[in-house]
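Presented below, as structure tokens, is a lone chain in the form predicted on its own.
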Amino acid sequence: MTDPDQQTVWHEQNLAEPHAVRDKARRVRAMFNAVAPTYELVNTLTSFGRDAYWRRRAVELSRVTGTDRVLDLACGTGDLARAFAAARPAPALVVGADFAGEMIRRAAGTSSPAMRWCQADALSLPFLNEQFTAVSCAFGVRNLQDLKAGFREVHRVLSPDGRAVILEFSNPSAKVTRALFHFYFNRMLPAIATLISRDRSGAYRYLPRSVLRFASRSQIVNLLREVGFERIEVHPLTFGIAVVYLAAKAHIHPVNA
């Protein structure tokens, strides 16, 4: 029997507008289950090691303390969660959550007493209100079926004055940098990543389309405000290829959110 996670889930016809596909969540889960064995290796090689710097910078910008309780959403194999756990001072608790079972299985293979792992959907988290002081997500919010609903859940589980730490790809603003980025991202990266991973799900055809068709920086900031975040900071990294968004939970939830 063929493993369903090894079947092609992203075709040219549904990659034209990947964020509008009605069963996007199912496809994303199957895709990540398929690429889990080589996920970290591919990320390191195709980013020339910059992905580790981006995660470390996100942790630095979060200004984590020894009393923080951190939830890392769409944690994958646990890179960002481990970066939080390695911070000095280290948070009191780091929980990594992902809805792809193969990702969580690999993440749980390396742990520490202050770390926990949970298979969970970011749109319906199994946590009480105001349970965490920080919620992070690295390169995951663009994979959500409903971005605004995901931001609402982040807001719900954050304590008063808690902060969201979102690391995501972005389109560089400089014309030459943007052109070089698009050439590499659209032409070279999918071929290299597919060769290394031997992926048949279409994950690395989806990746560039999902980034280039995703919400702009200003749209992400506006959505964060709509669900009740304030004091939003935008920190471009590596010529704007990646961006860290920091947002504080407002004390009063907006009526129209």
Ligand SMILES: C[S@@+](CC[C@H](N)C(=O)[O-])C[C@H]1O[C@@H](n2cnc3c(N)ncnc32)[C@H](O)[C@@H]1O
Given for the second form:
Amino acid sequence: MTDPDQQTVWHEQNLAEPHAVRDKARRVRAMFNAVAPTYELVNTLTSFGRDAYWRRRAVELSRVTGTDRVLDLACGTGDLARAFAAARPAPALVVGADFAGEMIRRAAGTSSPAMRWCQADALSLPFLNEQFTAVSCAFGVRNLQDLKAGFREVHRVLSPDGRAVILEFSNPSAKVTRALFHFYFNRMLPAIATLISRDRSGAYRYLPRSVLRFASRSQIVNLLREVGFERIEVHPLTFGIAVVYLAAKAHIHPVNA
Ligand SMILES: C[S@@+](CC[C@H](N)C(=O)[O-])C[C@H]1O[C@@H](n2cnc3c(N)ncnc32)[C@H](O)[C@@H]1O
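Starting from the form predicted on its own shown above, please give the structure in the form predicted in complex with the named molecule.
Every chain and every other molecule in the complex is listed next, the one we just looked at coming first.
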């Protein structure tokens, strides 16, 4: 019998507007369950090791301390959560959450005493309000069915002085870099990644399309503001191929304070 996760989930019709597909979340989960065994290897090879640097930089920019309680959303196989746990000083707690069973199962295989893993949907988190001082998400928000609802959930679980740390692909602003990036990302990466992973889900055709059709930096900043974040910083990395967004949960100032 064919494993349903090995069936093609992305094809030309639904890739025209991947973020508008009604059952995007179901397709995203099936795709990540399918590519989980080779996910980290493909990332390292196709980014020439830059992905590890981008996550380390996100951790540095978040300036965690020993009292922080970090939630890493859409944690995948756990690379960013582990980078947080390796920070010095290390946060008191790092929880990794992902809705794809095959990804979180691999994350849970490598752990340290301050780390916890949980299979959960980022749009409906099983946590009470204000549980975390930092919520991170690397290459995850682009995959959400509803980006604004995802940002609202991040805001809800953050403590009043908490901050969001979002790492995501972006379009380089310089013309030449953008042209080179598009050529590599659209033409070469899908072929190389599909060959290594032997993927049949269409994951590496979805990847460039989902980046190119995703919200712009200013749209992301506006959405973060709309759900209540303030002091938003945008840090481009590696010619702007990746960006770290830092956003502070707005303090509620008492009247007459
Ligand atoms: C590109 S991977 C990123 C994984 C990891 N953060 C990293 O840096 O390698 C995207 C992850 O987002 C997860 N994801 C997408 N939508 C989600 C949702 N609604 N709730 C939880 N996880 C989600 C996928 O299962 C996948 O593991």
